[in-house]
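Presented below, as structure tokens, is a lone chain in the form predicted on its own.
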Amino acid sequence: MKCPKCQFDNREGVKFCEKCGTSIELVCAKCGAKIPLDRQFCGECGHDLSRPEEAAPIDYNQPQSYTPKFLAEKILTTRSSIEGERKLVTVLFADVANYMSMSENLDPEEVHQIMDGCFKILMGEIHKYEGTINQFTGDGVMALFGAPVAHEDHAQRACHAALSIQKAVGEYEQKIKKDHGLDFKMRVGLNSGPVIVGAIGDDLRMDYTAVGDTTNLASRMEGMAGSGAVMVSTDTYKMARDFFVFESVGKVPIKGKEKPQEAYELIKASEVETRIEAAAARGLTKFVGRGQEMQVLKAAFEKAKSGSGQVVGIVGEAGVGKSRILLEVRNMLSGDENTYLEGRCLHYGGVMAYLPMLDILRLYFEIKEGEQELEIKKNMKEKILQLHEKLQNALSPFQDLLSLKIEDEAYLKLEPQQKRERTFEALRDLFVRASQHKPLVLAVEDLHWIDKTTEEFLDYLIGSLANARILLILLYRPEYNHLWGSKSYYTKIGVDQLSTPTSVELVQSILEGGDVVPELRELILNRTGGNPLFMEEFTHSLLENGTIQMKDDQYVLSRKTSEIDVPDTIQGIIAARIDRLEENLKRTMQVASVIGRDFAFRILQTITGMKEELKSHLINLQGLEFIYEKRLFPELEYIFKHILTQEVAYNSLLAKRRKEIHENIGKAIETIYAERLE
């Protein structure tokens, strides 16, 4: 049995992650919803999970007869805001290793058996992290991740679900050679790059033009791969390098190209899962800019102390630096005098109840890996009495929320809204009895991906702060909204681009051994915008590819700023912003970057013909800091508030779309300032 979050292989029957600790659950065969195993029906649609599902027979040619209810709601809902755009993807290729041989020795019917088995297994595993089928080859599929579903993560996602279709067609081979005395073997592929994504349907299926080799080079990997292995490009392997443990095979002779390509062989995933991982194990830059922020936050944790509770929310968009402010807090707080206990949501995890609230409870009751679930219990009654005895009645809701198995026969006869009433007291009491004992520290990372049931339960949790020695912080971007702005003991830190000086100051920090020369740094500084990441990312990608050089103890550019991409990275994160954005407000957004990234209100609204929505839109970009106003007079005009922002979405239209509107520009101009030209 798999689990649902680090993905290791399971003995049959555990209801708790041998590796992790995470809860083993089951999935709606009706909504998809994730649910612990000992559920008789589904807390979400109803659905009896104890009837045997009438499986309809699946039609590898249409899409719609074997992509999930919840995958295909989302393809739908977001189709019209991709259709016609080029998209960064990663591409994967599987097929089985000796299909011939299986087919020249068993019967048609026998192989057709088989292959039906196997593309279930890469079905549910390429679903599991929202990859799209796109076509079943006969002995295997190509697959897509990050289109017609966005995803800044494409590339991990598409690793990740490698690694699981190679362990679970291993456990599906011992079957088939005990039933018909053969190897049964994958090969898989990956490349990313880019694709043009063409209509896509009622039926979900999805046209794409590959961008160059995208698809070829992916389907070259798969041919390379040995058996059970999986083999990836040099760009697959360049986003994904941090968070999964790859061996180099050199360079090697590719069809269709003049000179070898780099390749690797992905192995498994790593110990680092995020990005504030991956620096740390890179070597963390200087922290520097932050000592404002760093201030609220030990002023805040000082009332929290002395016993009035204190929410803060640290907001930023992706890369400005939130969870390395948290990092910081979490080392300056280090010691015994403090509790410090943080979870996180995932991207793919807003259907898995009770998410980060699961990573705190496992990090309290210290639970190890791979620990016995007479040893887990033992261990929590202990702790629990330890702080009261009255707190024994949060014993069983806890087991619940942990997959464990529940001895209390009154508590499993309570109705599903009774336990989930249980379950927010305990967490709550447990909370606030630790605190009284010592000031305690919750951190809970991006809300903006956050379960329903955390998002309600941290609601409950906020209202019971007021007198507890709690400092409760979450981290969640712009565009998350919630209820708590209106308490008095709520603060807000806004984590803005940092300003020129302290800019420089990085890049000086990242650029380490020699000077920097003013035309590097203006440029590093112009394209990322004072965003850590964006300028972590550009200039690592700037050394790596040669662009930077150094010479005479200075660092130097190589090549013109003018050829200068941005890199997949960053391309990836801002476009899968973009995309989350309701279709109007992208729409305007694709179109104001042909203009530049300054432009001009009359011009916008020339070129849309929209009238007051217009405002409307712009206001609510202004509101998820994708744009500014940049003067009002003499006329209103905006800019984006990153130019690799504004590069994205000009990136993403199509070149006759660009060149329509170009077109429309130039004609704006002429009637809006036609007493200015000559």
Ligand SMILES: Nc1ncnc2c1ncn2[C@@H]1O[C@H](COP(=O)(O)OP(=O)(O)O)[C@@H](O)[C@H]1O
Second form
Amino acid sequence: MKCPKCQFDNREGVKFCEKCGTSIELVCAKCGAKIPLDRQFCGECGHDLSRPEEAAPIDYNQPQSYTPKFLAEKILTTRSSIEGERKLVTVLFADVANYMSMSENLDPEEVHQIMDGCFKILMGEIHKYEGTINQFTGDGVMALFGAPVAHEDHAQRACHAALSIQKAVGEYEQKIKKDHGLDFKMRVGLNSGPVIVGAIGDDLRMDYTAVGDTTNLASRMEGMAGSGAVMVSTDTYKMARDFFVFESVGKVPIKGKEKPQEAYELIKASEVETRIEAAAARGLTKFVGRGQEMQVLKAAFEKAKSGSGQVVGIVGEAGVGKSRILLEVRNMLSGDENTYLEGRCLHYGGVMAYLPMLDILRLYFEIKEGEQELEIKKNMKEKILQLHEKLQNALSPFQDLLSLKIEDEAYLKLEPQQKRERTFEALRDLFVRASQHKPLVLAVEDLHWIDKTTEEFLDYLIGSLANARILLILLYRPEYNHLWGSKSYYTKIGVDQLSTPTSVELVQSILEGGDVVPELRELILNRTGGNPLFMEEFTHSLLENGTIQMKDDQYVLSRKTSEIDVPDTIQGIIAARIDRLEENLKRTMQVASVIGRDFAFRILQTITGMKEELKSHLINLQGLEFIYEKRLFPELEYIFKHILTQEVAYNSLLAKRRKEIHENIGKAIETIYAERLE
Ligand SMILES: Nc1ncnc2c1ncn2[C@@H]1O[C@H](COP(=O)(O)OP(=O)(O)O)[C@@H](O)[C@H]1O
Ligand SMILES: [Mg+2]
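Form predicted on its own already given; the form predicted in complex with the ligand follows:
Okay, now the whole complex, with that chain kicking things off.
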């Protein structure tokens, strides 16, 4: 079986690619049987697999009836490893503001019809951001973002979904007004906090237990929201504030809480979409280290400039500083002598074809927000003709990409495959032509979230780079696999955590107003393991909750280090990464986390009862840089690369399970070291 993603030739009968982990099965739309990708008919029921699924009416009590396939698959493939875990989520409640008066004034049939339309909007918007709907209430919905599968940006996703719901309902209201003469508005409330994910059934039904008042507070926020508005709690606000505009509504009393809590109205998405933009908007910390990485990039640019195209991968885990390096490259290359264009993939953008290419086109054609269509088209044409008249051909595909009106009848009649070819050619020709004019730097951020079409386009483009004055810079996390590694003009820059001296420099520049006492510096260094994002987030959260205080021009700690928790943002990033692991690896890591930051192979082997396969799991985890081999003698020991990874894995386990593992560790130590203990 050839893998559709990486083309690896797999053994017959495997369900996932053994090279890159992509699913190589189809699910029959009729009977749900799993079938290899290359088949035409279902072996179980004879269904013609090329025929689209007939739309069945939606049953709002049956999650498998309303959950889209891509989400259902994600949940089912990971479910056994997420059951019984503690997760950080954002809870969304939405309901119809004037449901009572609507049901009094209309007959039940009409109300049913209106609500059906409303539920479809809710489903569409929530699923778009990969939320899971837990329950349809009579007049609304409850959904979770970040469970069952963890998302590092659950709060952002929930905010996007809430705004999209209000927008779509606003349009729907116009129709209801026309048909029934009624106002139709929704209230939405959000709160973030922990929940425990219970069993997940074959039918996708997920049990969950609220921890503390995670869900109550979300429901309370919804109750307080005005018609057509979105209200969020302080916890959600803190996680999403960089990316959205909020208005504080002041402190509000909450049932069951002694002190009133701050609530915020979510107004709109801000211009800031990525973490590095948010950091830049707040003011960047001084750039430290990375001299070698910058050298490599500079050399690659010089080569490209002289006519031998280069591809550079900047590869490293979340927060290690990839985007920051790119930002410094952009500053280094700024000026009129070259063109710099950058596009980014978004976490929830995997379904939007050409997303990063759209950024790049908008930059190239200098398209501004809200600009008139005619103006855009005129400018595009001028710019294209300036490059070369042959590029005329590219106009229709570009208009298509940018959702502008296309006049070219012949283009409109093309089959999708032909349109795609035209688009690929158009983009490539634009880049190559532009680079003849001035050296071109193309950067694509966060390839681990790339859509399939852009991915294929990049492969195609890389094939034509060898003699172009183009430097293509690609940023991604280590878990992303690709095909171009073998090209002689490809260079990979592995971005590792900062060295200790560089980390010290960074901590001092984050806390620039005074000296950092050694105890505090050690705490930050130990907990964040040289990851600059973690250093910034951790330090800021300590400042915000008063753990770091200023005394006589010195930053000091006001609490015991053992009482300090991992901030939610970091926890989210790590939890999402752990959830993407294959189940065996994740389980191994969780059990190891109970032993401690360092763990001996023999103990792990005894408590898991695994034999040879444990070795291979650990080798895999090493490859992914979750753990390192600490020493071989006198016995094999491993260590978690980040103490935070160990903490997050440990925190995801329920107390009961931890206790069991602790007991088993005790027993294992007794048996293994019996002689020594005597
Ligand atoms: N070498 C560095 N010097 C100073 N700050 C850095 C450095 N590397 C990263 N940072 C900061 O750490 C944060 C995370 O870095 P970022 O580049 O966004 O990580 P990544 O893109 O790898 O996820 C940003 O705020 C960035 O400014
Ligand atoms: Mg980045």
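Numbering follows the first chain given and starts at 1. Throughout, rigid core stands for the largest set of C-alpha atoms superposing within 1.5 Å between the two forms. No experiment lies behind these values; they were computed from the predicted model shown.
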| query | After a core superposition, would you say residue 372 shifts its C-alpha by at least 2 Å between these two forms? | reply | yes
| said: Rigid core aligned, does the Cα position of residue 295 differ by 2 Å or more between these two forms? | reply: no
| field | residue 403 C-alpha relocation of at least 2 Å between these two forms, rigid core basis | value | yes
